[in-house]
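Single chain ahead, by itself, as structure tokens, in the form predicted on its own.
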Amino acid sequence: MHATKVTDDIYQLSVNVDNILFEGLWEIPNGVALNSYIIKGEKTAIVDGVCGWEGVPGQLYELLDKLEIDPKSIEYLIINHMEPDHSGWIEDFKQIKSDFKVVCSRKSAELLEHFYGHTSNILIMGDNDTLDLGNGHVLSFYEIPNVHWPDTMVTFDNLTGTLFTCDAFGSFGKAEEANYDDMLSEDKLAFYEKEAVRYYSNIVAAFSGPVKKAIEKCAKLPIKIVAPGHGIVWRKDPGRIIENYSKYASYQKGPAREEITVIWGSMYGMTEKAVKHAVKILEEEGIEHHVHRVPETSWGTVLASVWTSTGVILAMPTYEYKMFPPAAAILDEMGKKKVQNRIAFRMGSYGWSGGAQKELDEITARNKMNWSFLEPVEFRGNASDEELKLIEERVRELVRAVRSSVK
């Protein structure tokens, strides 16, 4: 855990949190950062209290009395998202101080009772209101729903040009005492620019849509940081994360990156085989690839890799009739991540009779996916010499496609 600061009367409380499922679901290899902040003018606010998981307010706790403040002298709590990752330390804080202001969107309003019993000192903003602690710091909030809950809204500190974004322009990975860019080198940087696209990936993908218009609405303000409530801050360069969010955004219909994807799984090596060789002429081509068995792999890890990716390839054996069912999973989720307009490949064997394809076609109709298949290569057992080389053939066409449509 971590105290900084930011710049003049704005601080950093960074928690630190691994070993879970973020939001019960996806893996954290690398951990997150939960981040609040503190403004204080005349008055003191904090910005997105944080969580109430156990052991989290205590340490929330302990930063505040590193900076010397009271919490008592807290007298707004700013909830950006009511999602709990970000607004859960507010039953704590009751414990603490009882006539605490809410400041919240009006859809986070609506859930202040339902999720902690909290009806009284709330603060409504909608786009362009604003909240004076003093000493210059005027707030100004503006909404971006969607990102990723309908709730979700920006605050503005136009003193400091500081845009506190909460799960916008966020990523994952744990948050060292530098937890600034111009504090980082750039191999650090890429690290965090990396977990950025997995958090992206994850957790708001789906709502890309309403990325775009949020970085339109905040592209009108004279920001000099971006304080998200994961990830680092970004002080020397926040046209960068924006930037990258723009680029992450766009990924979801495509072309993304000059990539392809492998996901694929097999029950007694024949399939395997066939992956093998596939790769090995992923290798000759020279094109960047990422290779992911299933269910081996975790769903994160591969929703991260095929966002980047403009091409994929899905090798998996007929089972039961359909197909491989971790695959089917993944491909499921992913579209519902609306990953969408990518080129693919699909390849796997089969014992007494094929069936994979058709769940296939049904689940990327389904999901409106709008993927562009080429001729696929099922075989039966393992794969001849005459099979293997129409798979040759196959991602060789893949890669000149790929590389086609990113120019």
Ligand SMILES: Cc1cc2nc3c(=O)[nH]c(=O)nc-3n(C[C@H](O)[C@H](O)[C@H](O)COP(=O)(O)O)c2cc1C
Given for the second form:
Amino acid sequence: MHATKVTDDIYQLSVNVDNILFEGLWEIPNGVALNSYIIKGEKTAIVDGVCGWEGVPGQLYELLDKLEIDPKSIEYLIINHMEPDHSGWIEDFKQIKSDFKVVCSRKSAELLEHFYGHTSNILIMGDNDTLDLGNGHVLSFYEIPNVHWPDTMVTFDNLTGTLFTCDAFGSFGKAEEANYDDMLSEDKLAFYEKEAVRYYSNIVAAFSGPVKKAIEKCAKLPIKIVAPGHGIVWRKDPGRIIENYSKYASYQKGPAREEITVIWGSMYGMTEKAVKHAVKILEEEGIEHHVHRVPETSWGTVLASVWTSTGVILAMPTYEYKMFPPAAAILDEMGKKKVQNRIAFRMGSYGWSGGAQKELDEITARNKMNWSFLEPVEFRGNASDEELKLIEERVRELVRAVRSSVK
Ligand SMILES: Cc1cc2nc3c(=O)[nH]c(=O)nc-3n(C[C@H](O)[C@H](O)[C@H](O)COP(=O)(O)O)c2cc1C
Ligand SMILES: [Fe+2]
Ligand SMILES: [Fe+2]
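The form predicted on its own done, now the form predicted in complex with the ligand:
In what comes next, the whole complex appears, and the chain from above leads the way.
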């Protein structure tokens, strides 16, 4: 937990959380930072009062104390997005102060009532509406619907050029004391960029269309600092995270990077032997690849990997006339996250009837994934030498197709 100065009159209060599944679902091996911001004009506002998870509000009060800010002096609680990781603190705050004003979008106001029973002292903001905090800090608001919920907006401080972006431009990864791009080494920045891909693919991916629209809208503002609700603050090169997000959004429909993700599962090692052969070919070809066994690897890790990969190899056996269940589950989740237009190859073992392939066709069709599949290789029990040769040919064909589609 850190309280740091972003720029004149603006401070970041950052609380790290780990040992949870984010949204009750996503593994966060490197934790996540929940960022609130204080803007001090003549009046004081807090942007995104983090969450109500156990222990977090207490840490926020400690940070306010460090900055010598009396929580009772906060007049405006700006909520860019009503998801409880950005709004949950309101319940706590209400217990110490009753006459603050909530500043939020119209859609957020509806949720405010249903989530927290809060219906009074609400200032509803739409595009270009402003709030003057005094001392030159005039805030403007812009709606960025569906990044990540329909209610989301961003807050822009016109004096300092600071854009408070909530979920947009965020990343996983705990915050350190130096939670600013200008204070981090290139290695550390690369770490947060990787965490940004994990965050994007797990949390925001399905809304890549709205992300593009949000970027177009924000591009019109004279942004000097990007201050997200998760991850690091970009004040040396705010364009870097905006460009990154623009790339991540484009990966939804592909092509993504010149990479191949292998997702595989196996009960008795027969598919596994074929996977080892395929991976050996990928190594020979010298293409960047990521290999994930399911269900051992979490959905979040597989999604982050497939999001940046143009090519996918799916390998799994038939199980009770269908696809090996954890492979079917992650494939379906990829469909829901709209991982589209990948170039793919599927192989796998079966005993007597097969069935994995049929379910694959169903899942990709149902989710309108529009993947382009090479001819699959299915083998009974262990793959024969001829079948291994076929697998090798297909893998090389996949590598060629990925390389030519990325260039
Ligand atoms: C629980 C279970 C269910 C299976 N169901 C089917 C099936 O419905 N149809 C089929 O052709 N083979 C079925 N098989 C056979 C496997 O697909 C076959 O043994 C395959 O070689 C396993 O590959 P693996 O060693 O990579 O797990 C099943 C095997 C198990 C253990
Ligand atoms: Fe969110
Ligand atoms: Fe969030």
